[in-house]
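Let's start with one chain on its own, the form predicted on its own, as structure tokens.
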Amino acid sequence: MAQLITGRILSFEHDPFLAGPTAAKIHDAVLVEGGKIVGLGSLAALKAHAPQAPLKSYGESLVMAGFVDAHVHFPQTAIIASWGKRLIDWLNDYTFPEEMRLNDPAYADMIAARYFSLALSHGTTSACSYATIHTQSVDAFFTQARTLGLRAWAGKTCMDKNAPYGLRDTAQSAYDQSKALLQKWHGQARLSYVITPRFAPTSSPEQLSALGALWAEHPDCLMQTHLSEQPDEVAWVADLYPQARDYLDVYEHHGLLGRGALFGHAIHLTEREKARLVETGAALVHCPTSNSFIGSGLFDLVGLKSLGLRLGLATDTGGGSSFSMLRTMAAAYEISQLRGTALHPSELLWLATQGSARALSADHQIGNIALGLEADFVVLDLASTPAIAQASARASDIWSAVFPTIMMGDDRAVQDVWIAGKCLPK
């Protein structure tokens, strides 16, 4: 049965980075049926089109596409906000010991369920996640996502060196297990497999080549990894791969650069790397809370966007310090301010929805309220706390009403979450 939803319905007709705030439109109502958006516009017109459709009214709340988190490590859910480490120490002291625990299928299932519960409570309706080297961690993530009806991406994280023995595979087992998981899960329900070398320092040339070969065999899959997160990491890669022109060249040499490549962080890029990323159509993912929490640096969002690169936004759970895409947008705003540009609220909301969906090559499916797209929504109460309410009450337009929630909002602002046209129970 069709369902009619009213409120302040936010839809993007263009990219606000290119067209300005007028790229976004506010509508009276949206009509959903069969998990898809089938109508958008005035309440009167949609009621005339579907007179029997039940009505759900959200008054002055903002109804928008659910948040799309383009770079997540769901196995790190339990270690989020651990104190005082930079990247390499973070991996050795927190990440690797925790990831070893997901060898236990029951623990993997528990962490996957906990991750999705926390993500959904903050309005995230889609995520692209790294798992661990354990096949059961991928099964846990996808099983939970399928049960919830979510559109989601994940892959077995592959590592055969510079990691504890309990977290190492081999070039052959990485290929074989990734292929088996891909054949099991890719295209099932709303799920997609992602070929996932963790990053160049933890994969041998043989493993990178094996995963590059797998990607060449399955080019409809995405490939995700990390790139130039911290200066000492970049220097490490240069020592490990002295023949490479730069960090990105390591991936390209092994067949891991192309339209479906998704690179997390990408803070310390050379001019050659930027040009090559543009040429190949790869996407970058901005992880602002992680970049500040682990001390990685200031991502050049405006500069890279001006080059025409596809950019997504992500919490980077658990190197990132929050499960909230609202907090992530606030951090992106703050980092951009430090680089001299005040991002507009429309740009921030676009990054957290349509931008991430484009990075994942899924903007034809999710990330916007538009005809034919899947009906994944988040409903935001723009007066969820006294501090936000008093700021929103002074608003002169929709953007000054939304901005306090972006900067100060948390899970209390998430009034409802809709997945494939159905409102999740509280």
The other form holds:
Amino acid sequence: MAQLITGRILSFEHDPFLAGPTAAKIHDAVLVEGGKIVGLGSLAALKAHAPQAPLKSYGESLVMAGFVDAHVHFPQTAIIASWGKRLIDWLNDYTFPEEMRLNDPAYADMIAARYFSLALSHGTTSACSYATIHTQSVDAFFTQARTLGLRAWAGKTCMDKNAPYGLRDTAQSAYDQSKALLQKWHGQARLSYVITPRFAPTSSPEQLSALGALWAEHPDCLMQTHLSEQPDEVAWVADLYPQARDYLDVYEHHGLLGRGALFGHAIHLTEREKARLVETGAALVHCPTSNSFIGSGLFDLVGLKSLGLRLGLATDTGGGSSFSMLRTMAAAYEISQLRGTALHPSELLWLATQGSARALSADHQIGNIALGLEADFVVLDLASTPAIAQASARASDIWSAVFPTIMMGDDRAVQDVWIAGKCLPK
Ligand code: GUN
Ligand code: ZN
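Can you give me the structure for the form predicted together with guanine (GUN), which would complement the form predicted on its own we have just seen?
The next block holds the full complex; its first chain is the one shown before.
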């Protein structure tokens, strides 16, 4: 059964970083059928095309592609906003003890359900997550995502050193378990498996090589890891791998660099690393609330984008301090301001949808309202609080109407969420 939706329907025809704000168009109506977008344009034309289709009207609200969070740690849901540490201490004191708890399948199921409930209430319709070392945490995440009908990515987070004993596997078990999970979940419903070494300090060379070999056997999978988040971490990697040219070279040496690679953070990069990332076509994921919360540094979004790299946007929950991609866009804006550039609202909205979808090589499926794409939407009330309403009341165009919601909005701005053409019940 077809369904018509009206409102201010935001669609990107181009990349606004290249084409400017006119890359985005506002349409009156979108027609969905069979989970996909089958019409976009004027209400009169779409009504003529599908006269029987029921109509859902969102008035002045913004209807856009659901947010795509390209880097989260769902197991860290309960330790979000833990005080006062930098990366390595934060991992040891908060993250690893909590990740140990996902050894219990009932706890893993509960945290996965809680994570998706929070993500959806904030308008995030797709996420790419790290699980824990435990295979049951991957099962918990994918089972929930499948039940909800979401497009989602995840992988078992492999570690065989510099982690507590309860959170270590080996080169062989990382390979075997990742492979079994990949065979179980990759391509099922809307799910994709991601090969996931946590980062160079917590994997032996043998483990990195084993996961590189697995990726070579399954090149259609993505591979995700962390790169150059904090200077201490970069120095630690140089100590652990003295023969490597730099941090990225560690991954490349073990077969973990290529177009399907997703590197989280990537703040403290050398010129050689940037050039090599461009040559290989890898994607970077910007996690701005995490970068300010853990004190990691100022990601060079404009510089790296201008090199032609694909950039996704992400919460990095729970190193990040929010489940909200609105708050994440606000933090990206603030970090870019500190580097001298004011990102345009069209660029921020694009990063949170198309940018992340491109990084995940899924822009032919999600991340935009365009013909043939999957009908995952978020509907944003652009006057969701008194503070936002009084600011947006002055708006002269769509961008000044939406910017107060980007900067000050939260889950109260999320009026509705649509998954594969169906509105989620409240
Ligand atoms: N580096 C390695 N593991 C992690 C993690 O869980 N969160 C963040 N922010 N950085 C990491
Ligand atoms: Zn991370």
